[in-house]
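As C-alpha cells, one chain now follows by itself in the form predicted alone.
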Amino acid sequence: MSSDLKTTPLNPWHKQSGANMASFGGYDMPLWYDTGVKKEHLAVLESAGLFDTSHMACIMVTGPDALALLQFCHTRELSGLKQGRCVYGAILNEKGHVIDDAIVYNFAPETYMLCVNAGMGGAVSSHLLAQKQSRTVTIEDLTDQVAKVDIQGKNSARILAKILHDPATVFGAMPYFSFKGHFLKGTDQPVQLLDKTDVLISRSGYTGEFGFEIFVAPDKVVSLWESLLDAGKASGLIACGLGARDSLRAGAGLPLSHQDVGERKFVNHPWMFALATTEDGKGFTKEFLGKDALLDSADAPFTVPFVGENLRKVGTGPDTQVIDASGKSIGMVLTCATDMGIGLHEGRILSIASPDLPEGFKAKGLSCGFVLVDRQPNPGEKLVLQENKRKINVVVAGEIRPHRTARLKITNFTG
C-alpha cells in the first residue's frame, strides 16, 4: 500500500479478514473478501450485505443563508425539502460540468449536510466558499471526522433492529430518502444503538436495494460493524467490498461520479430527475450555477444504459468503442460491470428477486452499464461494444435489474 493512501477506521479489520485491497478515491479500500464479488453481490439481493463507506466525506453548511447557498450550488429544488429528508443531485461549475454528485440532508432550517464522494470534501467545500459571497453561512469540511457503513438488502431492517434502541420508533414513518438521528451527541431526538452510541440512520444507499446508510463517530464504527455482522450472522449478512458495490449500482442504473458523470454538461442522461426542471423539461425552476450552460447544450453527448446478452464484459474509456448497426463508431463505454443477479428468459430480463420467476430459472449474470454516445439511441437498439478484438453485443435499456427493493416500506423487522 502506498504511504500516500488514507485509511478508514475499519482498514485493520478488512486486512485481518483477508480483503483484497486497492486504492479508491485516495483511500486503501476492500475490493472483495474471500467470499468473492459474486457471492457478495448476491448476498445483497438475497439477504443483506455490509459495506464500509467511511471514505466518503460530510460537509456541514449552517447559518441564515445556508439554504440560499445550496439552492444556488446544488441542482435540485431544495426549498421544499422537509426537515429529516434528503435528496440526490449534483454540484456544477459554470460550464455545467459536475464537480461531484452529492446528497443534501436537511437537519433544521439553518442546518444542512452534504455527503460527497471520497476525496471530494475539500474540493466541494472550497467551491462552496468561493460561491458564498456576502451570504451569512458557515461551511465545515468533516472529512475523516465521520465514519459510515451501509447495510443493504431485504433483511437490513431486521438485522439493524437487533442493535437499535427502540427500533419501532426509529423505523416509524421512515420513507425512502428520509433520515433520523445524528452522529453528534447532545442533539434533539437522538437515535442510539443499544450501547448508547449516537448514529444518523438514512433510508438510502448505492445498490438499488432496500437498506440504510449509518453515520457514526469514527471511534465507534468498528464496534458498530462487528455488532451488525454478529446480529446478521443467522440471516447470511456478509461484508462486501467495492467490487459488489460497483456491480450492484450498475445494475440499478446508478452513476459513478467522475466516470458516468463528470467533465461534461449534466444533461441527456438517465438522472434528469436530479435537475430542477420545469414540467415540460425545457427549463429550470430556479437559478443555479451552471444553469445557462445546460440551457445551451445542443451539442452535449448522451449517456444511456445498456445490458448485454451474457456476462461478458469489455473495458471502459475512449479505447472501447460503441458501434451502431451501420458499423459507425458513435461513442465510448463509461461503465461495464456484471450484475450476477439477473438473467434473460424469453427475451425478458429477470432478477432473482423477481416475484414471477419461471420454474428452474437461474440467473447467469448479464453485463450492464453506461455508454456515452453522440446521438440519442432508441430503447432496444442493438449496439456492439468493441475493445481491440473483443466485442460484446448489447441493447439500449430503459432499466437493467427489475424489481429493485430500495423504495419498499419498512414493515416487519422482528424475528
The other form holds:
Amino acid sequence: MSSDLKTTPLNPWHKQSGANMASFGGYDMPLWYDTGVKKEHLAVLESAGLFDTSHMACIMVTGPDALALLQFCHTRELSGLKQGRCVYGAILNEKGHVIDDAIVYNFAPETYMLCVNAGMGGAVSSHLLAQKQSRTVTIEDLTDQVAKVDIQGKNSARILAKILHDPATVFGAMPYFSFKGHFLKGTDQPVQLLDKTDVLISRSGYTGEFGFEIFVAPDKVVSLWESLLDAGKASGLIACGLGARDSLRAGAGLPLSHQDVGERKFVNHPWMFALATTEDGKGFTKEFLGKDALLDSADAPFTVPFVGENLRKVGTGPDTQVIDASGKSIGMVLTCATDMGIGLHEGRILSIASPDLPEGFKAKGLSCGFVLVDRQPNPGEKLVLQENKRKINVVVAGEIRPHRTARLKITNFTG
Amino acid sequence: MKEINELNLPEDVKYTDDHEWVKMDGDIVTIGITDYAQDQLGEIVFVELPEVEDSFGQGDEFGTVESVKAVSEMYMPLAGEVVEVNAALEDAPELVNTSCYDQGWIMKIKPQNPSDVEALLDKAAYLDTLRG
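Next up, the form predicted together with the partner chain. The previous block was the form predicted alone.
And the full complex, kicking off with our chain again.
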C-alpha cells in the first residue's frame, strides 16, 4: 500500500478481517474478504451484504439559489424533486462530458446534498463554485466528514430494524430513492439507532437489489458496521468488498463513473432517464451546463450493455476491441465483470433469486458489462470482444440479471 | 494477499518465472500454478484447459486461469504433449485456490526432453524471483 492513499474509519477492520486491499479513487479499500468475492456477490442476492462506502463524498448545497445552481449543474429535472426524495444524474461540463455522476438529496427548500464518487468532493465543489456566479448559495465539501455503509439485499430492512429506534416509523412509506433522517444531530425528524446515533437512511444503493445507504458521522461508523454484522449474522449478512460491488452493479446495468460514463458526451447510453428530456425526447425541460453539446451530438458513440455466453471475461480499455459479424472493429470494452448469480437456461438468463427455478438449474455465472461502439447495435446482435489473442462471444443485451429487487415495495421485505 | 514468507512453496517441485510448478513422476510431468499465482489472482472461477494430445513448445500459451479480478495465461514450462487434464476443475475451479499443488493441478504432459525439468527453478531460486 502506498502511504499517500487515504483510508476510511473502517480500514483497520478490513485489514483485521483478512481483506484483500487495493487502491480505489485514492482510498485503500477492500476488494474482498477471506470469504471470497463469489460468496459476497451471492450473499447480496440470497440474503444481504454490507459495504463500506465511506470513500464516497457528500457536498452540501444550501441557500436561496441552491436549487437554481443544481438545476444548472445536474442533468435531472429537479424542480419536482420532493423533500425527502433523491435522484440520480450527472454533473456535466460545457462539452457535455461527465465530471461525475451524483445523487441529489432534497432536505428542505434551500438545503440539498450531492453524493459523489470517491475523491470527487473537491472537484465537484470547485465546479459548483465556478458555476455559482451571482447566485446566493453556499457549497460545503464534506469529504471525509461523513461516513457511509450500504446494506443491500432482501434481508436488509429486517436486519437494520434490529438496531433502529422505531423501525416501523422509519420504514413506513419509504419508496425507492427516498430518505429519512440526517447524519447530523438536532434535526426535526431524526432517525436514530438504538444507541441514539443519528443516521440518514436512503433507500438506494449500487447493486440493483433492495437495500439502504446509511450516512453517519465518521466516529460512529465502526460501531454501526459491527452492530449491523452482529444483527445480521443469523440471516447470513456478510461484509462485501468492491469486487462484489462491481459485479453486482454490472449485472444490474449500472454505470461506473469515469469508466462507463466520463469524458464523452452523456448521450446514447442506457441511462437516458438521468437526463431532463422532454416527453417527445427531442429536447430538454431546462437550461443546464452541457445542454448545447448534448443537442449537437450526431457523431457521439453509443454505450451498450452486453452479456457473455459464459463467465469468461476480457479486459477493458483502449487495448480491447469490439468486433461485429462482418469482422469490423466498432469500439472498445468499458466494463467486463462476471455476475456469479446468473446463468443461461434454454436461452434465457435466470438468477439464483428468480422464482420457480427449473430443477437442476445451476448459475454458473455470465460475463456482462458495457461496450463503447461507433454505431447503434441491434438488440441481440452478436459481438466478439477481443483483448490481444483472447476473444469472448457476447450479445447486445437490455436487462442482464433478472428479478432484481431494488424497486420492489418495502413491504415485501419488512414482514 | 499473502506475504512472501506465508507462501506455501514445496521443496519437491520445480518452478517457473511464470508462477507455474512442475513435478516429475516417471516420464510424466504434472503442471499447476503456484501458491503465489493463485493468491495474486484471487478467487478462481474458470480454468480453460487444453485438449488431451495437444502438443506445445516451451513457452507456448496452453490455457487461461480466470479469477473474478483478472484473466491470466498459462505458459508451457517445457515442450511436450498433453496426456491428461484435471477435469475436476470444470466444476470446481476453486480447487486451484484451495489446493494448488494437489487437487488443483492443471494438466499432465509427456515432455519432449525430460531433462529440461532440471533447468527450471528450485524453491530458493523461485523465491529470489518473487523478492525481485
